[in-house]
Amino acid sequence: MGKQIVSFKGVTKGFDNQTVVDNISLDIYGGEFLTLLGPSGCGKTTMLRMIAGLESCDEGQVIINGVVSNDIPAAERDVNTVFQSYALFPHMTVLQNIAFGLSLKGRPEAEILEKVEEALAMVKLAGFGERRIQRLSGGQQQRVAIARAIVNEPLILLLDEPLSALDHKLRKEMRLELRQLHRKLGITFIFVTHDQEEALTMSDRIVVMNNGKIEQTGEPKEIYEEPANLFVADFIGESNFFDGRVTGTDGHWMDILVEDVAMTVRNRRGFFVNQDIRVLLRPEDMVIQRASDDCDQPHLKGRVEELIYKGNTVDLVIRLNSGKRIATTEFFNEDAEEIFYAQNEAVCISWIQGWEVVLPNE
């Protein structure tokens, strides 16, 4: 990793006697795309606002580019923010909106026009300079807000749920465009969202937050495949959870009992005999077989309750004999029509050994 661009050192912030950021320490590095992810009220936007200088911390330090910035006014920080509402000036043209910050700095008109045209080209709005804001779509307005932020060439670009007002298709397009823009600019992006898919598809690193604390920090693959605890496992993606107990251990492997079925799994966390555990399995980790076939490995038994065709995948909701419902995903092959199970069909359920995540039962 490169140089530390932002550091939180024991930062705490509260409102109305309620702590929203609780003794957080975090380093953010130059040029990375870092996402603060978590449910509403977890403190992620407050952290973003403290970087921007729009909120002060009650305790600790916010360090930007090596300088303690607690008392540095927002206007003097080398940081620009793209807000959820875009905050554009409706009475101005696109060009005037983007040029606003440069005009305040007293830059020459020729330089301003050149930089605005460059910014418009970066966000794929070349030729839109004279348009009025009211004549733009939501996606175009969002691009203008981004262009206005990057035209000042900030050290850090802060993005506070900038895609939340867009429809699903446009959101997916803008995710890709933001990633491409990040690569072009090479500056630090700090992105706030509660959307797990956005975080997984866009980020270099994800910081998962809950109740003002950091639950886990890591690359998207690590966060998804190796969640640190049950909160992260449940919040990121769809999951099946099975309660179980360790019945024996042998080095890196352990015997467990899940739904009264004995299985062997990896022991990555040093579990001990008689410890209560929870086994996490993603829908795509599950292996489904017809009960009429030879189910020759330890398996759970159930019946197909729902079948949902999604084009390239088929999702099954299965009711286990114990009454528990689980979700599975089968990748669809046009030449293998037998993947279509019948409703209420009896099936065997297992998983690929080693793909499970085993956590303490909290």
Second form
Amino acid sequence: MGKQIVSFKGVTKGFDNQTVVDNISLDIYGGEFLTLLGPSGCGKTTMLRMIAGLESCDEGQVIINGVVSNDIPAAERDVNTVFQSYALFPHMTVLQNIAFGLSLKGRPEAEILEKVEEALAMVKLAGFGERRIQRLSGGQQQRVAIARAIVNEPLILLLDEPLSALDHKLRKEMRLELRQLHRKLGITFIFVTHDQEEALTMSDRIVVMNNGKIEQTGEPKEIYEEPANLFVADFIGESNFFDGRVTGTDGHWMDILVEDVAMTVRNRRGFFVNQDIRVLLRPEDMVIQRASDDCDQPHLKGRVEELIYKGNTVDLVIRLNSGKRIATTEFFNEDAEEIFYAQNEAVCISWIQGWEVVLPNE
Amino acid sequence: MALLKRSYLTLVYLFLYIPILVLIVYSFNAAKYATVWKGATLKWYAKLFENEMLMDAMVNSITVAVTSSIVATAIGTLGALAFYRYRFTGRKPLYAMVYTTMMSPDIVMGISLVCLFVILGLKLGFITLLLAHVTFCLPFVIVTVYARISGFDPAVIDAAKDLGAGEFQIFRHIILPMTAPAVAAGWLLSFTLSLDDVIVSFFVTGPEFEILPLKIYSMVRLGVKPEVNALCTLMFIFTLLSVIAAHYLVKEKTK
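For comparison with the form predicted on its own, kindly provide the form predicted together with the partner chain.
Full complex below, order starting with the chain above.
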């Protein structure tokens, strides 16, 4: 990882007496693909706009490439943005759109044309230079917006939910292309999205935000497998939550009571006896057995309420005897036994010991 | 049902256009009085162009219309831009006040302007007429231009900034070309409004600066002369062309 290219130091920003970014400090490193992830209104876009220079901060410092940039106007920053609405200039051709930044800088025409061609090739739109913007599809407009930004060879490329207007298939393609583009250009990408799948598949690092604060920063695997708190656990991926209580601790292990069943789980956070906890389990971590087979491990009991066939997986909705509903996912593989269940079939639910995430119940 | 719909529309359009058609037909009538038809002729058009007083008034009218519409367009476009770019307290009531002047009766505007000019000690003539025409054209320009720019994606301006454009470059390369059709439409609207205004002009012009609508008005008081029919026909055709042009300007290049 390179040196810090953007640093937020105690940055606060509000609109109309409402704090949108609340005393955030964050380092972003040169060359990484960083995603700001969070629900709408969490402050992620405001963070991006502060890097772009389109928004100023009320308190703190935004440092770009070692320079305190609070008062540097957007036009003078070595940063370019791909906007959510693409924001292409409707009265210009594709070529004029892409050349806009370079021609403002007064570069010679031959150089501009060469670079525009290069950028067009990079986004797989070679030969589209003379087209009018209105004649392009949404996906093509998206590519022009990317080309218009990268042609300026910025230090940092900012992407503000650029895939949200595309259809599902195109979105998946673009994810891959953006990753490839990132690798090719070697510059820092800062990507804003509310789509956790996008964040997980594309990023080197994810910053999960909520209510103007950072909830967790980490690699996708870390965020998914070891969420720092209930918000992150709930926001990223699907989760089943069980309320429980610690009944005994023993080094790295502890005994807990979940749904009136005694279980043994890992103690990673120094939980103490009688502490209220929440156990988080991903649907794919659940182990389902037929009650008619003898369930050996400690388990919860329930009945299959719904079976959803998804091609490569079978998802179950199970109603526990306590009335709680949980979701499970089972994958097809050669040695798996039959993973189809009859409706209302009684099942035992457990999980592979150590795969659970235990969080204090605040 | 379809028949009913069609005949209803036909009635509406007959109602709107029969008076104008009558005027146009009679402008070719060889008879001196409008009551009888004595065959087609172009002599009233020829006579019209020989009438120096009318021609002078026409030149005056066009001078006022061209200058006032240009001034109104320049001020109005910048005004609309201010409403679009800046958020300030009282922005909405101020914009509503633009509509108020647009809707206020001409007679009110005419009298208030003449009062003002008298207080200021301005001599009634070209200058006062110009000021008055700029005043009543201004809101139309603001509304036309603002209607178009308020539909723009504001991110376009952010994008221009992001790519290195300063305020002037944003205006020159982004806002101006994008609003150009509306600016042109606003100008055409001002031009036609100025050209055919009677009431406000009646109050604010002086005896030595005669303009076409007032000249026609005074001529008609002694009975409708056939050359007035010819003149009105020409003005109608001109207006029609302007409206068509304005329509295409606004329509074209929109997304």
